[in-house]
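Heads up, the chain below is alone and in the form predicted alone; it's given as structure tokens.
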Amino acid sequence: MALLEISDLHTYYGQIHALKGITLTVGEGEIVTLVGANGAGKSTTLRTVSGIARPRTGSIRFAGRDITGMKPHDIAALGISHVPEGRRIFPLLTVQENIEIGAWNVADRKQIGKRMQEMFALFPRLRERVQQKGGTLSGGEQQMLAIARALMCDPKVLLLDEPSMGLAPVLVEGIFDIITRINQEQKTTILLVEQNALMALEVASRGYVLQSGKIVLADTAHALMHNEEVRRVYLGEN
């Protein structure tokens, strides 16, 4: 059984059908990335897996249970956390606090202090500006700290919306390599949406395409970087 399943899922903005009958499974351990053009749905897709969307129809099951149109707080307790695209940290509020808010649900002290470390450790940048401003650290940083407050509730989902997003290419490496040690140190299952397609398939397992708020294709990250209209339309190869 899958760990997450998403089946006939329809959402809409409004009288805009964005996702329009999107189907697809995340199994415990994977990365599963989601591949196309903006505008294709991707991130509605995340949205709606963590209820800040509300699906019209169809169903999510997570770990066999439905959850589909529960409240996104409800969601996150029960082990989903989303980075969403462009970070939202609080710029005003120190590291520190920041990634305190992750453990919103966490009530024992020792195990925030424990989480807190571990986090250190992934991301030693972070525990270089514990105490400065959210808001003046880099875009690299800003993105390990989004990050680092999502893993603080320790979930079995990560949804991950554009982590690369406005970093430059000496930092995109890093990002992904964050991204690889939190699947395999965390034993963290990630669902990952990303623009740079080569690099979201090179770390995942399996694919989707979505065009149009539909899956058009289906298949390993391997056969997928292999796809030669995947290579053309996404690759940029020509």
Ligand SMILES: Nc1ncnc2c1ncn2[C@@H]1O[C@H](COP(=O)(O)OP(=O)(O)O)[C@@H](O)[C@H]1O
The other form holds:
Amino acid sequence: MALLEISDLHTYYGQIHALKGITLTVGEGEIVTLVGANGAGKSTTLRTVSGIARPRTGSIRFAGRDITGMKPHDIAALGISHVPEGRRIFPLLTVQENIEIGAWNVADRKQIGKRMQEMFALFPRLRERVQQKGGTLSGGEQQMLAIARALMCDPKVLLLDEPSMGLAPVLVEGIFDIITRINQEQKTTILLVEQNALMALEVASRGYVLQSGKIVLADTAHALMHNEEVRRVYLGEN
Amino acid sequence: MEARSPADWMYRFLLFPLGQMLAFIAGSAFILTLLAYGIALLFPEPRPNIVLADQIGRQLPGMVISGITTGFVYAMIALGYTMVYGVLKFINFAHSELFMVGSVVGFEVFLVFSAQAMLLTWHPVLLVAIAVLSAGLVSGLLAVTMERVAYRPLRGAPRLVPLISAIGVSFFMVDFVRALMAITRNDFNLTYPLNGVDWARAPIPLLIGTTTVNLRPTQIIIIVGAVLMLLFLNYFVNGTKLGRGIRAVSQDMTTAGLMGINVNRIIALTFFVGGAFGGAAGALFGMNVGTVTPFVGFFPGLKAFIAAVLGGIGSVTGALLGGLTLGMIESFLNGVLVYFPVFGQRYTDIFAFAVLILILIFRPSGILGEKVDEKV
Ligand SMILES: Nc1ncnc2c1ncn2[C@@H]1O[C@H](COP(=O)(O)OP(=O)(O)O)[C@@H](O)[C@H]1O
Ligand SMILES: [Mg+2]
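I have the form predicted alone already, so could you send the form predicted together with the named molecule?
Now the complete complex, all chains and molecules, led by this one.
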């Protein structure tokens, strides 16, 4: 049984039919990626899993439990952490406060302190900036902060929405390294949404290709990387 | 870095906010003093009018103290508007009624004190604390109920809808309290049983330079009470986990939910805190003016709303600044306008509303406000 099982999910924004029957699974310890063009429904898929968008039909099961239609804060409390598109740092909270907010449901202060030190080890840049307001960080630092914040509750699954968006190429490499390390060192399961399909497929074990709200391909990352259609459409080759 | 040093704590939660209040008071008093002298020296014949300037000069200490008193009341009410606006981008027009209810609860509590002969035997600090805390508690719970019943079901509706609901709630509460008082007391002019009680009514002479200012004890109670409560609020908002939750929700509600924060609970908490401050202000105000009615919320509520806009709606510091500034302006106008027969004191309010119009025209985000992205 997979850790996260999504079946036949339909999500609407008013009249707009954004997800037209998404079915996918993420196994424990895996990195699975969801690639596709702008507007394909990648973010909506993550938003539906974390409860900020409501599906009209379909179901989401997490660790065997039906979480469809649950409130975002209850889903977060179960161990699903969502790093939203555009990072969504709290701009007027300090870096430290942003990180602490990520541990909202952790009662043990010692645990929070220990976890925070782990985050500073993973992202030394954040340690230098603890008392700075979140809104004053650079894009790359904000991405680090968003990931650190999401990891503070020691989640079972991390939903990452376009972590490389808007970052300089050097930083993109760094972020993908971190994603691999989180998966290997913390044993965190990751569902990764990317437009940068090549990088995503390099770190993932499996992938899904999304088009207009439907999954059009599902395979191992290796196979997708060598699929001619994928190479042509998503990796920009002719 | 998690454990802050005591010195750092003292600075953030004691010295800094106290300094801020002092700066706001001293700043507005200074500017208005210059203006008052300027007016005295410029306008009436013979020019310059030294006699008038001297007269106004002797009134200044009194004006400043009454300005601070009014200002703190406005600031405490303004906090409720601004905090709720911060999380929901919504003006709770029924907030003035929470102030009114607080003043009525304060009256009821003092009536009990009086009936039980505690008024003269118990320590005044204890009596005031019980009255103010009861008023705060009742108004806070009422604010939570208000949100649950009249605003939460309308969340996501067009912005005018909850606004209209708030106006409805406001009328409902005025009439409800009026009916309640008419039935139980056969009168809705509620006079605090404080007349003849020395700790509340005996003037305290204060010698400033060569002039003596008579302070009302209740003015001191308002100032001390407000300062303590504002210090607590600053600590609560900036120094506790729940306060951090409130700030997170007001910056990005959706993302706050993703962090595991129960957003509805934080919104209810915000209403509670705002309502409690409004109610506490009502009781303090009631003690000072002596008589309150179910209609007593209207003007202070409106003025406090202006204060919140003046300081920058959504900003807690802005509410403090706006409240103190507006209180000072009013008190100075009261002091100066008597010398202008054409105007007279009755016209003070016109200036308060002129201030609102001027801010809306020239700086809609208020003195300390962030840029306004959405117009109300
Ligand atoms: N808040 C919204 N309101 C209305 N339509 C939306 C909203 N968010 C996304 N959509 C629409 O839903 C579809 C899927 O969007 P999204 O999930 O953001 O795609 P992706 O993340 O793959 O770029 C798009 O057609 C988009 O225009
Ligand atoms: Mg997207």
